[in-house]
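Here's a solo chain for you in structure tokens, the form predicted alone.
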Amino acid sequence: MKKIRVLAIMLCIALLLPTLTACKKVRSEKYFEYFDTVSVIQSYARDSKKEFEANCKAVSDLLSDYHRLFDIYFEYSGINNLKTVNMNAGKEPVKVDERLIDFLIYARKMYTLTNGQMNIAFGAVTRLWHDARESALLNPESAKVPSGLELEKASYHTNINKIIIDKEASTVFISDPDMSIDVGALGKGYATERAAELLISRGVSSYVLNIGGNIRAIGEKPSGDGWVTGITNPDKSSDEPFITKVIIKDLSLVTSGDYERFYTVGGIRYHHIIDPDTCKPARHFSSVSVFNANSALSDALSTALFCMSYEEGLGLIKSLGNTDAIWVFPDGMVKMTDGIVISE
């Protein structure tokens, strides 16, 4: 089923690329290996082919490292990753790469910032929905949703404080043997921001990263203009592919939506963004897009806002400053904050 997801995301990126590449002498490189998605690096900087290839290699190596560190399904030779940490839940601490320690500390900050709406310790619940969706995609006639009792039992094992981090020893220990970490709501955005930081440290500007739809613009075009990109219309029956087009400079844009990873039971669509309060797919919105200079923060917020009421989410966005959002409601209504630059 990974190939199906990759193809779906490729179609979305294919729609975005014409607006992002409307510039002469744009260099572009595409990767398929990381985070079960498509990653695209684009340079508008008029750098040489050699410089561009060196920058792409640096980013590719970084994304590969984080892909392996964040993987909860597979282990890799020579490293202890989140799969290793989850396997040792309730058993013993696991010595991990310092970058994983830093990520987990950041994830705790996001948990606090979002009042628990972005919780990497929710793996016991998300695994039930993941397994049900995978089974349904293989056998649609047998599709079913996790039972209320299963979800209730799993919800008892989602306490983020049970993730014990020893920064000095560089170890992680999940003290609850039935708990697991799932970083799907944060990992890709965090890795994207680390990639942007790496490029900036190499003196790069006028680049765009598109990591599975997580867009991070570094600087602006040499002309001083920003990049135009579309906000996907969640209504796939519509003739309009975008609900609007926006201009971004030195900014990240991350969207969480109910229209990519889902399955259907009894005519009801069950998507992958699970509300921590109900342990079921959140029903407030069809999509939420967040704009912030930091891709990791945008990723965390897009998931958290998807699970909050509009009023709660708006209050959070206003409290942060330099952050904007677009909410698309199930009935098609769109609301957005004032700082978004709309393309004419």
Second form
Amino acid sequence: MKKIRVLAIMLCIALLLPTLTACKKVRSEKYFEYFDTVSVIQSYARDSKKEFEANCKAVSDLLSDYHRLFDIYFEYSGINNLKTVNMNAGKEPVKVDERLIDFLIYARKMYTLTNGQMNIAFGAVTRLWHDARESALLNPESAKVPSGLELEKASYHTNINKIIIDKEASTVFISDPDMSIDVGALGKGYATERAAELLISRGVSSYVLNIGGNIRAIGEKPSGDGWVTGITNPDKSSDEPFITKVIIKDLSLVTSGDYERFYTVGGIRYHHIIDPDTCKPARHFSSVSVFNANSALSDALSTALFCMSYEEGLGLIKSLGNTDAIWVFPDGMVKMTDGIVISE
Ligand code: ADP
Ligand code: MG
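Having seen the form predicted alone, could you now give me the structure of the form predicted in complex with adenosine-5'-diphosphate?
Shown next: the complete complex, the earlier chain at its head.
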């Protein structure tokens, strides 16, 4: 009888061991095919491999859908996306998935909130910089900046009110034939937030999403601690990889910086975040990071704050509540709002 009990206990331990070991493990999955960047899903939730895989599949399907809807360079069979909408500018309304309609309505709200500094109707201008950057990277000797005249002409075609949305009919029409939509400033953060929403609806907590640097923490670690994450030092010549390290729980963190996508002409760095007031790369900061529970809002704000003076950005952050920011100035000076939790 005793022997049987010992055997039973040993069997139980043997069965439990893999589960206990699995508990300690952080599960992680990576994708390379969405938004031209790396997407990472991490679970600290002690869920089973099967549960984790099902959650990853759901997130991956969602990211794939948004990736295709937001694409301005390629079309996909069976769907109308932003490339289709842009190609039909000045021609006719395009019937699109209701998720794209909802996104465009949100983007318009963000335009108003940011006083026009984050403008998805800015495609005519961002395209000039994008093309100049691409050809400079292929052929650095002939690198040049778009001319003032080209930029000025393009700037006349950036009126967001010319994106006509019919929610009932689920159509979008760009009424200016020379205008185009570019959602680079908002798309990733918006898709990240939809992914977080989906995971939460599936009962998930203690997950971290990192979609090309747009970080979204869902819940906290099982220990009750938050996650420590570094704010990249824009000065790549420095030995310090981070400006500071922060702790996040149930929060998103999005950074816009001048150090990732740029090209150089005559020793001057031309990066990819364009100030709507000048139609040139914004020069106020080297990076701006924004913290808010909603990753879509953080993404819109990080681009917009990058294009505003510190005072204007601070005023906007304070008016919103539950939102924080870190500004890194070109000379290395750092300013931040009070709600940021620094890791010692
Ligand atoms: P990242 O591309 O690193 O995520 P952002 O969220 O700041 O950084 O988005 C920058 C992208 O948004 C650019 O590559 C361009 O496509 C677009 N963009 C640049 N400036 C603006 C702007 N003022 N308003 C809206 N979109 C912009
Ligand atoms: Mg952004």
